[in-house]
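First, one chain by itself in structure tokens, the form predicted on its own.
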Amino acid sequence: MRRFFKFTGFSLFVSLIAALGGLLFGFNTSIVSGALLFLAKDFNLTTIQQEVVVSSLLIGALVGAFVGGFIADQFGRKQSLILTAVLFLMGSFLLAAAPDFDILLVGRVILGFAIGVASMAVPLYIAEMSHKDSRGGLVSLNQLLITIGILLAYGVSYYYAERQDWRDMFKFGVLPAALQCIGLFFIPETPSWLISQGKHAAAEKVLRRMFGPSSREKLEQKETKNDTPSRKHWKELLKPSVRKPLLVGIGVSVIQQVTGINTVIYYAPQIFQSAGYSTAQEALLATLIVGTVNVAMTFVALWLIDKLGRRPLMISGLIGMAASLAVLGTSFFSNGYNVGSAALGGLVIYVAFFALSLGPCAWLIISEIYPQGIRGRAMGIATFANWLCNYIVSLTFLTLLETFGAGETFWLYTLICLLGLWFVYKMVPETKGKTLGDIQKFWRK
């Protein structure tokens, strides 16, 4: 395995511990899709209040993404991960015990802040702990664990659906958060951040654990040093060599969200109920099928991303997503007996293409294309754009369904996929097989 994937056991171990933040990201964003079916009854929620329950997490994520880059650059990648693990514990306990709607929102905002920081810090940490030939696969472990977290949330929701126990659904999130808190004691700070702080001896020690006492270690250290700007300041983002990658990162982050993936993640049970699935259990079972496909195709993406590259996966994925959304939107116009089957098939194909492309590639690209000294800040801006679009999509989706109908709504997302395809084709470079230093040389040219 090591020779095929070109990573050491140590790199895999630290990547998995960090990627537990991805599992918590996926679980806590998705568990609300099942819990919401029963929360709405217990708290007598209106449609707008349901949207607020979902989107309140995204408000916290917006703040977390905005300040997370500064935290990662100032205090380190590992400290950022420790902060998120503690907040995941706090938020999960608060949601499970929420006595009213207001406390529920507070818990969701805390979890959202943790998710906003983790969505930036996890791929950043893994990218800086990886060799160029395995960086795509290792960073994509984050997306794999996000999908596993989503599937876990769907499974937990289905298990507790008969009892309608939404509190235990939220309480389950304590387990992976506690596991990550323990695991973080056994991983180091990244060598890139240590070198940026002048801690060269500590960085060399980590590099030896990553690659062994070889020429590869010296090469990686040299490239890491060359990748560091002379000053760590927000003004560095305005340099010509940084402006274009900043635009590319923001564009890819926006496309990942505005193509509609989180309408499926957050509202899949409601979509299936509108397509003819009569009971909550039937809708949640169909959602569980979608989540299983999401995980399976992410495994395929891990295998392909360092072989085929980022651009081919994103281009083919966006074509497949657009086609499946067009079929899905058309199925809602028929009003026939097969609408439910067509909706399930369309969503499964859409999620499969997303898992192969934008799912892992967006987080990977924004962790690769920025210079070290301001990588956290630049990733924070791109991640903020990601969560802002996530917030807008989640806040408006149910309203779009009620105002225009499911068919028209999914056709709108089809058009957005085609616009995203144009942007990726014209603007996004290939980063496969390049060191972080090589990528910076490309932008400087």
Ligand code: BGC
Contents of the next structure:
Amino acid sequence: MRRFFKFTGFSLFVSLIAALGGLLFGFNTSIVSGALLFLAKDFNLTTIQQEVVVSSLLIGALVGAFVGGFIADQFGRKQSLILTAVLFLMGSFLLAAAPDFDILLVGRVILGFAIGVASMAVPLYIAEMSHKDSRGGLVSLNQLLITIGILLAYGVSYYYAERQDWRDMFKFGVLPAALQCIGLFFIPETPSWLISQGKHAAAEKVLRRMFGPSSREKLEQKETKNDTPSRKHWKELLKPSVRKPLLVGIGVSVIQQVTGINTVIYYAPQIFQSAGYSTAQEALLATLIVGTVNVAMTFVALWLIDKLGRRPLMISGLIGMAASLAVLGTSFFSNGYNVGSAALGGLVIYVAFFALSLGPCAWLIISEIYPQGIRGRAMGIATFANWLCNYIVSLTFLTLLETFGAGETFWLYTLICLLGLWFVYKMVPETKGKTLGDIQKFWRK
Ligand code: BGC
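Swap state to the form predicted together with the ligand from the form predicted on its own:
Whole complex next, starting from this chain.
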């Protein structure tokens, strides 16, 4: 199998089990927009309380991202995944059964925490379990499942909206969480982490399952051993050979968010309504189209990411995102009767380019560029930056729209895309086809 697909059935299986964390990430961040309307009615929520319900998840994610790196380095990648799966299960039950606003908040913070940890632990786990030639595609299964989770949330909201049943919407999240809890019994700890703990025999056993008893296995094994001498301290993060990758990882994480993807993912119906889609149903249908394109183009990214490489995808993606945002921004100035179709076209193309580039590449790059021993903590810092920017963008978008108007706001995001393009072009190295050890050697040089 490896000869044709460059990965074994085993690598695919463990990656899919881990990537269920991505599905839960996507589903739980998006389901609230569908549930909120009915929830607010049932619990008589004020506007501020509604905002708290939405943002509590992001606060939980910030904390999760911050401590997740430490948990992954200290207790292992698999243990981190087990922790998140159990929390996803608990959080979904709490939300579905919440008798009042307070319990609802507890559920949201727990889910947010799980999302924060999972968003770094899933790519980290898969990167350390895959072969260099298929790492891009396998790690990006995480992004594929995030987009499927988002689409699932749109679909579930649409389905239960008629019955106004917000509890059933949340209950849906129990299913993938339970599946992951079971699946995690069957996957091993990563060889890199085992070696960092001095457990060489256990690591070799996993490597044999990953690559079979071939010479390639020995090569990979040697590289892993050479590059994972011991567990390292926080102050390692300040060493010159780590400072640069740290900056690159924070940079791509920030760019992934400040180029505005979640203005679309979280607020698409509002954007479509301000572009002239008069009924909620029309706006929701347009949103479903955006979600479907997001999934479809992520498939294309999975196919290309190990062939073309990360840099070409990110560079062309950022150019496409900037161009489509410029069209979108301009369409809002024109005031003609075609604003609606231009908005849909602009958003669909923008999301397509994001799905092809920054969506998968940002999570992939941060799972590849850090030295073993502090990889979890360094990823945690980049992930924290990602969630912080996500929070700032989602908090300011509606205010920007109201203060400056849609046209100006999308032009602002166009400029940010161009800045992002400059950063990627100048700073981000190509990691395609390199082992994690090769990448570490590159930074040391
Ligand atoms: C981002 C999320 C975003 C999603 C959209 C992920 O890579 O981290 O913030 O909502 O992609 O597909």
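Numbering follows the first chain given and starts at 1. For clarity, a rigid core is taken as the largest C-alpha set superposing within 1.5 Å between two forms. Predicted, not measured: the structure shown is a model, and the values here were computed from it.
Phe101: CA moves 2 Å or more between these two forms after rigid-core fitting. Core-superposed comparison between these two forms: the C-alpha position of Asp133 differs by less than 2 Å.
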